[in-house]
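Single chain ahead, by itself, as structure tokens, in the form predicted alone.
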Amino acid sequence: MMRVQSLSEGGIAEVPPRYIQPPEDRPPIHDDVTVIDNRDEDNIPMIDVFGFDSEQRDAVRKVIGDACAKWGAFHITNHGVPFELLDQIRGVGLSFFKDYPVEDKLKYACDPNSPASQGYGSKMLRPEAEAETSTVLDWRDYFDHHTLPLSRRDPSRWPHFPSDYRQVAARYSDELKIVAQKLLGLISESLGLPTSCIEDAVGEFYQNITISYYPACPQPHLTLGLQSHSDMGAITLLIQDHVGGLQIFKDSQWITVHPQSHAILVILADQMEIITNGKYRSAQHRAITNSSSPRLSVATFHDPAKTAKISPASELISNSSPPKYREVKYGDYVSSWYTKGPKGKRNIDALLVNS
């Protein structure tokens, strides 16, 4: 399958209509340019975890709480993760898509019959879901390592250019593993939890580094580099670069995430939305693209093992609040996913009691 990019720089002039999203879905346009600005105040919060120190834990924890309910998404600053190592992430991703030849690129290709498989791709649901019709790739190429547990961890089939590619991508997903859960614990605090809850509902990481690259498209209007989705496990840390295009859906409108260099975003995926039994939703996002200049973005998700059985919290669960989602295997979770497609919410709705 011919990757994004080679298209983009191919210099084509229409996209093509496999790339195209029906109408409903297409983003606005204003003067031929995708709108992609709002309000400063509409922007989604910006907390301090001040090192994650714990003088600081109780009003952190508040403003993280208010910010879970909300928005399901975050920006934190003062995360530990050292500047330098964001930009070295995003340096040797960007490297990687724009410095080497597709030749060499494709020799890290994943499999194309298998979705979320390890490599270099384009596309990622199933190919059942991909022979029906209505649906539309995204115009996004991408690296999926298979970061954690370390038993997954096989830098060998990480590309080996740049030079310092392996190397930056192993201690990176260490550092974000800490992070995550240091926000686990201030998540289930928010709650009224015992600190360890949701991280043992979770259970041991399941830690996938997704670096995404967005070419410029001819056609903005028509595309999107993501298609709207919640992501499907705990929680996942985001960081992007200047460009901006990432959107969240709050209050039936798309809210553009303004790109901050040294934050990191975290985002709400839908396993923590059952844990908390819908006290905190996932966020709904998507990704936009532009005509002037390609994007990159780095995703870290948290997922559970496979065969982990995911419902919501004992301790969230009363005769006055009775439990709303059904309990569910996470790895049936994820092949319905990647079957059916992300489309919005509708496989974490799929869950709820009363649907």
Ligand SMILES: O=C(O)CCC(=O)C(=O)O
Contents of the next structure:
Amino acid sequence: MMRVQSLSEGGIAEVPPRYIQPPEDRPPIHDDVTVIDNRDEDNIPMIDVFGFDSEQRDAVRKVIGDACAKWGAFHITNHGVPFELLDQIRGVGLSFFKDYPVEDKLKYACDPNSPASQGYGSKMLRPEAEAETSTVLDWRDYFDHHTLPLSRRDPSRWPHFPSDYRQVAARYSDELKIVAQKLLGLISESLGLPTSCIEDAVGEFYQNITISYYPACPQPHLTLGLQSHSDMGAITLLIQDHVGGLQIFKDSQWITVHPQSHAILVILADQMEIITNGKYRSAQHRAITNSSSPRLSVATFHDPAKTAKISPASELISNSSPPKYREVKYGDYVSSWYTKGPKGKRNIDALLVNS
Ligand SMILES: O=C(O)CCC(=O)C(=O)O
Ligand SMILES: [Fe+2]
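Given the form predicted alone above, what does the protein look like in the form predicted together with this ligand?
Then the entire complex follows, led off by the chain already shown.
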């Protein structure tokens, strides 16, 4: 089974055809991600949440509401997660990819036939897609961890090297769940909904942590680390290293998210768009590659149960504001996402009442 890291470290000068994006999806020509820059005022909001302190709640709720409406993504600081834990999860992740031979890592290979299976993977061609010349592979390897509910958490399936990997990942999962819950409370209130409204609509969190490793790429102008998509669940909390490469699509432009080592990037995902009846939209994003440095990110996804039925919150529906999305069973949404592939926001758009 091919891993992108092996291709990259093998020293190829040209990427194999399967990794070449169609011209319309290619990023602008660049040698280094820092070349694609944007002015500060165009960058995504940085919000101090003051440790979710109740005295600051009114002000924080207001700026979060604005950021959700305008961007669907924003950085938060003073989020309560210890900086050292953010550094540790990046550290163990990077060590797993960089310090150990691929043979050892392949013992954790995820099942290529079942989407979102836990373990070490790269985007693979589905057998039925093999003939589709349009299927392009991402320039990315990853490790996917099932972390919550606790009944899904089996650290024996996570890397045993470096030695503190499993302990760090478990602690990171617990801390990030708390942040996600607090954010959903603020986001609910920002729409005039009861604090628990969105969390109740999502139900018990199904949390997955994906550590992505994007090897250096000899032809960054032809590839994408991760193709354009919106996340399928409710809310994603992402941290990245200092390299940069994550971009958000806003007002018909790709905007690079500058790395902020101790801030957490909040990304609204598709179920939030449904629950808020489109008042807040999920953020479309992608990762570009570069020719000089490998890049690491840690994405923590919070999703509904597969059995959960998701529909616009009744409080937001009235004669003058009819439902914009059809109700969907989350498991059906996930299956269709994996069958069709992401391609921007086409999966959520398919649920629009007027589509
Ligand atoms: O690597 C990144 O910054 C983006 C990762 C991502 O979007 C995802 O895993 O869904
Ligand atoms: Fe994503």
